[in-house]
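Below sits a lone chain in structure tokens, taken as the form predicted alone.
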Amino acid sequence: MRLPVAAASVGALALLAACSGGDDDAPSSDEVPSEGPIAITWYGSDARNAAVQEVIDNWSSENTDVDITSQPTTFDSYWDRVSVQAAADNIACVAAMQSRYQARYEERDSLLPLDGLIEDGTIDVSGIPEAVLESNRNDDGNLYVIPYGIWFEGATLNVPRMEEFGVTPPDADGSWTDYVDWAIEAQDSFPDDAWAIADRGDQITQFQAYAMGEGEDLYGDGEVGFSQETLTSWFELWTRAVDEGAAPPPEVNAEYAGVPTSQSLMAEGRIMVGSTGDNNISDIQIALDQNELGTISIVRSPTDGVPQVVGANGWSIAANCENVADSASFIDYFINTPENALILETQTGLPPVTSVLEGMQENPDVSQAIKDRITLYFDLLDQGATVDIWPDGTQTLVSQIATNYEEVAFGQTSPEDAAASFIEQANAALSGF
């Protein structure tokens, strides 16, 4: 597991790095292989993959002696492919990782420790905030993944739509309990086919925000980091919102399950408060604009004042790579070249280098929506945000908590039994079984 959030101040992270010292076998640039082709593999939508490919092509034009193979795919299929490649010791030289998945490959020695290449300046990470970089450090003291795109989740508000019905927006510094209390009071002001708040009972990341507000977290030392009472109260919070008519009934939620964010209830102007990732805001706003249904804004996650966590896409170098030198050169180019940020347009997340972000804020060609996300991201860092690295085996819990909550919402089980069931399965996943 990684450093607990409560202890993850920049100073503490720096101390951890200094004490751990990293792997003595982390090679420097004069110790790594530098011959042969490189393959680059990553995930995303067609538009994102096209943008990444353009960056690769630009790097290739400056490094014509390097034979490059691109291996883009969708997010869902990516991890199956990397898992097979790892089993065969044949991962692409430059492989995208994500903060919810990277632990498996770090801990199974599939990735090269990058500390030697960082220390000699081959990969320049000096522009990445220390808290962001160091929260990626593995328990063995090594850095295996360099962030290339940051994202975060937050509460979303359609303030103009609320004001259209004469409703004062909720306090953006509150907890999810505060938001639900506000929603129940405000609901009578909205039409019958609109709701004050989206039902978030099935969202594991929003439960994490709630648990953090209770002084807990998703994961502890080999087991869940929250109590059954906390998860039970989370399920009860959202069934109360539904029972009071402030959140959509489960039948409506089921109808909209899995639809793109651009087709969600929030995008239809029928939800006043919800939550999503910062990179989804533009899609929702486009849908709202088409029908003049308000403006969406994103605020910090409702952690009740506790610093929230962020996620990260990152680059790694496979341990089986035979051209580490050029792989490292590509990673350095990708994260540190300002022009790349304009090509990617944050489709891979917000750039990790502070000066690149500041340049985007000053660029008149960058949209105000992106500039607002950057401003909020800087605020989150100031408040102590760190990258949340999930333990291996926990990725299926995203759908598991949705299943458990759905059973509660449809009256098939009690909040207490659903919480106990989820914890049992989560602890089994954390134990490796």
Contents of the next structure:
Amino acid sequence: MRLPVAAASVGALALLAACSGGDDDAPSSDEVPSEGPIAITWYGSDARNAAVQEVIDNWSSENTDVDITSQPTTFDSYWDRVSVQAAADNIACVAAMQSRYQARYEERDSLLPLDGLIEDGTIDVSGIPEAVLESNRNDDGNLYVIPYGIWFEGATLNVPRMEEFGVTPPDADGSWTDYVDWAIEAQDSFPDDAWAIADRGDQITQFQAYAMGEGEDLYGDGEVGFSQETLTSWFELWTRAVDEGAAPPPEVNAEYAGVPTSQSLMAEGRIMVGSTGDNNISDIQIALDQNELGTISIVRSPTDGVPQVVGANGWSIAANCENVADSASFIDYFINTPENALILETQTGLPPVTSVLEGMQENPDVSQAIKDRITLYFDLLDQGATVDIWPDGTQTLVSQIATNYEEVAFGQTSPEDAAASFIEQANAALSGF
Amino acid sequence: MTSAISIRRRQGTVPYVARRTFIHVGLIGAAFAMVYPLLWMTSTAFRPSEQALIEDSLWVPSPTLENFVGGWSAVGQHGFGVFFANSLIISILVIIGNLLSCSLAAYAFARLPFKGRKIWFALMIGTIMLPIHVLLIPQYLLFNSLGWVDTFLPLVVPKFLATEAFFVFLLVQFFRLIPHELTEAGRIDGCGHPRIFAQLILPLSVPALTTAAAFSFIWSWNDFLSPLIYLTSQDNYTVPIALSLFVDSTGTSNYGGLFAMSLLSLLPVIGFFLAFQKLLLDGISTTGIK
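Switch from the form predicted alone, shown above, to the form predicted together with the partner chain and output its structure.
Let's see the whole complex now, leading with the same chain.
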């Protein structure tokens, strides 16, 4: 019996050490360089960039001695640029990261471990829920990225529109299978150019929710974390929905692929149940309001009761940065200043600090849609949601699963073959090739 | 006899006219299909932004300039005036660099006998096949070590070193068409290579040089990846980088502003083509580049 106890003790100590972070490589504020200009780089649309710039300008007005350069670009362009900069150790001092992308830069020592700066209070993370902060921690025990915006994907329902056609909304606590079963039954009540459910077969995030409901996950240890049977059944689930007429045919999906969410089938009131990121809800609602086509509500991803995952945008400090002190000061200001949340209006995601979120809920100037998202986010945390960090190299799988599913939808291949093809691609990506 | 001929002619004329009409209608339809996206972009630029992606029609019932006004200042602290100026400066320097360096290199390949000329020419042509993604990181490391990142230098200086193999090839082809008797006459009159190049070859090569200038301008004006990598400050962004900021997968996009600024960004390219249209076509037809 002693051996297991000892092993458990060693394991617990190792876990404690890992969780506490702050290894020898993580410098404190006394040990970091603090001279010179800082560059801040992030991704987003023009509206988001303008809001982040306003926050930067406010910080700059309080730190007039710091020379700041802003380097915003779009999401896709951002990673092209940062990957080249990382090769030359020339990343901007304060660089935005995202939970699906950050592993590459953490594991290649492009980022500075921040535990030392956290421990001495230079960056105050006490207001960030522990589950969010700790799930962002790298396997080496260090924290490289401080979340500045939380986002999640959930199922979306247009309840008033369903009720217009005399349909009872589906139970929001089930799985995607439950939603599809409901949709097939309800479809007869809807007109020919409207569908009970959006075809989500090509969405990797929703497949993840499905896999989690099956007791699996997207990624395992160096390979995919789900079985071929699970992905095959996912493809079959959605081809069944399409074949039964409960989801739009593939040619309609192809027509609407890539359109802004504000012009999606959901925004046109032609879809009763769909899914999207929480930050898209407002755009869809504006479109629905223009034509009085109902009200969209977002509920958690259909994981069949298993806690879902969330994503996080975060700030990091480049390992090559020559003014770490001011970079850390900016990050602390960005995440902990309540006024910033009102400037950003959740365009960069929900603020990570609980007290800031609570302040937004009490603020009459904040829209009800944002307040509802905050409430749902708190619910997700209560249910055990964690930040989902993707392994390096897997980002292309977002489009890969869409390609494989489209081949199934247009009858070019079978669900089994498409699932095998995707798993082969995913495992190749996870192995580094 | 006369009436028989006229009947045959009429019989032949009717299908001929019908055939010609059919061909012309088809060509007009195809031409319209080709031009439609441009026309749609133009009409959308004058449409209220919220209707940008809704309307397929080219007709704008109540045109507005709000997209131009809003789009001009929507990106960055200084607006599109700075981005257009940056693009223009880079494009002009790229044209000058390419014309100077590529014509010199082309003259050497076309007119100077030197050891291994064919091998060097083949190697130079071979560089066309190297994708930019292969070169990007080594070049970035080099320019970063020189301290040139976030300046125009990485985009401009290589153009003064005859790195555009396509233009060297294009000019070599043209220079080879110039009769050797002309350059021989120059040599008899005492001209060295610099004078033959400057006073004989270049004046005779205006169409080819115009073609190289036009392609240099268009490629440089539209280039996205290199400016994205090397120009990091907003104040140094070029027009394509600024346009991309209108469309992002992570948030709402100002499509009206995007189309308005896209329309403006096309004007220099169209203007360049119209101004040098004749020389451009001459250059393309005489160098066999089609």
